[in-house]
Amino acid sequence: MSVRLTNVTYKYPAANRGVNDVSFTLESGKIACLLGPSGAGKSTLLKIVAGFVTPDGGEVFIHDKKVATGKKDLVPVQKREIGIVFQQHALFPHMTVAENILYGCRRPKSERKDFLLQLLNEFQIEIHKDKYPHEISGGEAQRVAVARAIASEPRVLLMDEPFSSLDQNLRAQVEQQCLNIIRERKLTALIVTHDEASAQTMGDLIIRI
């Protein structure tokens, strides 16, 4: 088991609505998608799993871990071994394409060329290093957003509409580029997505919010 939430409930502040009495499973290696239209919760769920935002209710577990009961028993986001990757990509537009990879990663020095060149290469980015954010197209940052997640080698993906502000043609290509490569690595995934075609595509597993 990967994560797991069990009657997990929020409600958001001055509204009538939020999350509510969300349960389930996802185990390791698998990929889920959060699938819901727009304001049913999806991004917050995907917030309680991070950290970012606290539940008001149930229990989150993270590989067994428990990482919140409610508002107490709360693991730091940082302690969660998490990945994330935004819709509108959040690179440092400061550091160059190599940098933003190796930003979250936790391997010696002597290890981490290596490692670089490895994920380069599996997002066919690697002309692109040393290049600036603004310097490269929106489907490059996206695999860079990506790579630099991988990078902190996580227990759990976790892709907020990641492929949405792509164009048709080109969300797709990146979005089975992308999809290859967290299966072949066997990364356990939980997506967010409105989009019931993609999620049927990308998850082994589709929780409807």
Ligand code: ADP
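Form predicted alone done; form predicted in complex with this ligand now:
Here you get just the chain by itself.
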């Protein structure tokens, strides 16, 4: 088991809305899609798994370790070994593509160059490695964002509508490429989407909320 939630609830104090009693188990090496309409609590759930939001009730496990229980975080964000990709790619604007990707890499210095080349090659972004985020397209930036999240070799990859800022054709193409890489690397991923068709093609498991 890689990620398990049992009866997780959360209400934003100001809004009286949030996440209502969600349970699921995501096995290692599988991809789960969190599917639901806007406002259903998908992003909030991802923040709970990441550790940015503390649940009011229920339990959260990552790789058999309890990381949060009602009103209490047991493991902080930086120790949960997660990789995150947001809707807007949020690359560091003052760093090149290569620097962005290597930002969270924990490999020894001697391995970094080969590791970077491998990722650049997989994501087909070698020619952009010395460019800055403002010099590349939206689709390329999103691939860099996924490569950067993978570069930290997380136990779980969390993605919040990672391709929704791209237009339809490009989205399908970038989505497919990133999903192939995630599968080949046997990563565990939890992906938020509000698109049923996307969830059907991407997910081994669909969690409806």
